[in-house]
Amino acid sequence: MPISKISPYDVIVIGAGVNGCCSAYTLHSAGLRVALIDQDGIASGGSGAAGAFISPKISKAGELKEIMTEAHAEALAFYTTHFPQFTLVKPLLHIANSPKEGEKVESFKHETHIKHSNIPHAIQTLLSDEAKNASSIYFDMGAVVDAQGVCNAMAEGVDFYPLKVEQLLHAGGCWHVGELRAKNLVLSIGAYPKLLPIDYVGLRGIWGHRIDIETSTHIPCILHHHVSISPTTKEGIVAIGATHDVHYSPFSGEAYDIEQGRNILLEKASMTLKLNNINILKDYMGLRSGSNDYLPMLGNLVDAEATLEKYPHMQHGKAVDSSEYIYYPNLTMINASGGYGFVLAPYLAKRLKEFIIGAKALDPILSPSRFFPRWAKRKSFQS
């Protein structure tokens, strides 16, 4: 059927990474008619390159820790219940990679309610002296999911369009994306170029590289140290990956050195344990997005031009309550999960569904509008 003959959707989701796929799955499961769009295919970017670990974030008390603790529990239940065929449940050993990280680990151990225990002797014998002597925490239950497998499974039953979106138009109470129409629009495009003038959104691109290998070394648990080392849902295959340690931007114009990236991953993995008889099978690479304050984003987007026209004194630092900003209608962004995309996606998608279907207010802590006042003030100095 030609796109022009398709009746309006309830929701269009742009971006088919884990946030977009999980949002589409959750909204579709709730009975909404959903269109999912991505020019490169499902899980073609940073999500497809992710290690996809369902791990708690080791951090000290604060808003982020509370969100991540809740998200971690929800993610474990979500994947093991709905997608067990793409989920491998294994113990998880997190080893501090620096003295500063060690302080966080020790603090976390004393405060967390997540079940943890002593490292089994069989795992201790695998570790390097550096890994043995560092602060660590051994969780009885962690998980890793097949990133591309689970994203494709979540997109099943949802209408998928491999389209390049260059313009968004809101008219007649609907968002128009090419010839597709929907009342609600969800932007889940990560750190890739923005489709609206929302320069105030504080995103940073994080390049990730993962390799799948065969090795004669048996890996009995998920290991996080300088890099992540983990068994996978594919029998006999081990994944090694890093999010923050491989710095590269695909927008720099420079080609990424895959061989060097592999060598860095293997070198850092050797700081945790010895891997024997390595055979590299495949590389996965992509750009993930994080926020400048490390919190994820879920919320409506401010129409910056209209808001500053109404409240020009914001450029001089005068406060305006965020409820008074002018927002794009029925437009929500879900973004900035960093290296915890697969942990946060079910948590964010659930709250997105409650907002769109039940009109339940979104947590203002996660709103992209949190970056707007500072940007507006800074803009006056740049004018």
Ligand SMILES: Cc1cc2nc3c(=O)[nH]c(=O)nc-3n(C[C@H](O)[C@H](O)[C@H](O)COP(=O)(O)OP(=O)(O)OC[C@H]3O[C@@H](n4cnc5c(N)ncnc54)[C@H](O)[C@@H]3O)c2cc1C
The other form holds:
Amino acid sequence: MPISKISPYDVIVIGAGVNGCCSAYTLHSAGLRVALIDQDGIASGGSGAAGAFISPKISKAGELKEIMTEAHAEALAFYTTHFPQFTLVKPLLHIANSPKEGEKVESFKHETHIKHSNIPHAIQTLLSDEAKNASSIYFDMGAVVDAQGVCNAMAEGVDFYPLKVEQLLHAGGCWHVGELRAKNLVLSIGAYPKLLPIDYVGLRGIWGHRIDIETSTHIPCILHHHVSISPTTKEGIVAIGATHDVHYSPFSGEAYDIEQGRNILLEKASMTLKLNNINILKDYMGLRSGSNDYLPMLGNLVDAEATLEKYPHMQHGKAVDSSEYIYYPNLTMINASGGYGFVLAPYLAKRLKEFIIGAKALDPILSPSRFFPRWAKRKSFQS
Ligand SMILES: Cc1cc2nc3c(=O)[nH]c(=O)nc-3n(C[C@H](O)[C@H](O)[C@H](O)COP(=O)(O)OP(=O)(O)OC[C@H]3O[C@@H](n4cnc5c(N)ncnc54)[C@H](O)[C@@H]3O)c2cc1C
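I have the form predicted alone already, so could you send the form predicted together with the named molecule?
All chains and molecules follow, beginning with the one already shown.
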């Protein structure tokens, strides 16, 4: 291997979406030498397309709700403290888009400690009958960030390398990526092809389209209903988004129908309120990356081949404690934030920092290895 002239980093982060940028920012702020890599530039993937609402997840009690509640509070504090210039704070009205969601909203309303109140009359009068009659919750404080602005700001001061990573190599106690090397590697590549043989990590890419528009209708708060309609950090610009398309993939080679996407967005927006004199300014599209259990992923990656070689009986369903699996050394994955990447990123990055610097254990619930035993067992049926 040629000797690199670039002195070693403490951490290489691959993928400069919100997860990579926020991790790089947090680790760099803690004094580590960080290299951030992306094939297409900062916030060029799902993150650059995001509406980037910092909204609570309306979900039933359970692990996901607990994590999302904590992440939401941490994200509001993080963006308003460190990046106020990219953060617009506004009340947030969440309206159920179906009777089933209405039940969730009602039970969330009774359980949540997040401050909420009655919908002001001025907002009521804007709403369609459908929106008025649906269950809803009006939070006194919501926020929306400028996705590309905040990612770029987080990456400032961090060494950035525009590079498509094809291969990862671990040798001599270091990860080697091109000419770069570091003890620690963070893999935050969203819904893009995995760089390692980690088929057990079940990720789904969910395509989304959103638009920025001008309208003569004044939007006084953030509205979430069939789609979100919201003022943005850019004066006079209203964001509408986003679609959720599980069938389309940009990796299929098929062309995406932008006109159709725009029509869907405008039609859905019209179910909440009437927008007058619309002028579409810009389209944003990208892939969210989600897990099968809706929880994000933050943790080390199991070396599947080495682990199955050591514990072949896992293929017959024999339980092995996850601490016994063989993991890729000093490699942490952050992924599967679904539609909540901007909400989750500060939460995940903080715990990543505590793990790398403070050796504080990561939450096993978030470990990508949670999918490994089932995958190993299924594998034996396939072979
Ligand atoms: C339309 C839309 C609206 C959304 N709205 C919201 C919202 O309101 N609120 C919210 O919190 N979240 C929202 N999200 C979700 C959020 O954007 C995602 O959860 C978030 O972008 C995930 O970030 P990430 O860093 O994990 O992945 P990405 O942003 O996809 O970043 C991965 C990066 O890795 C790079 N990469 C991949 N492979 C390689 C390689 N081999 N070499 C080098 N670089 C590589 C890619 O170029 C990419 O830049 C939305 C998403 C979409 C698409």
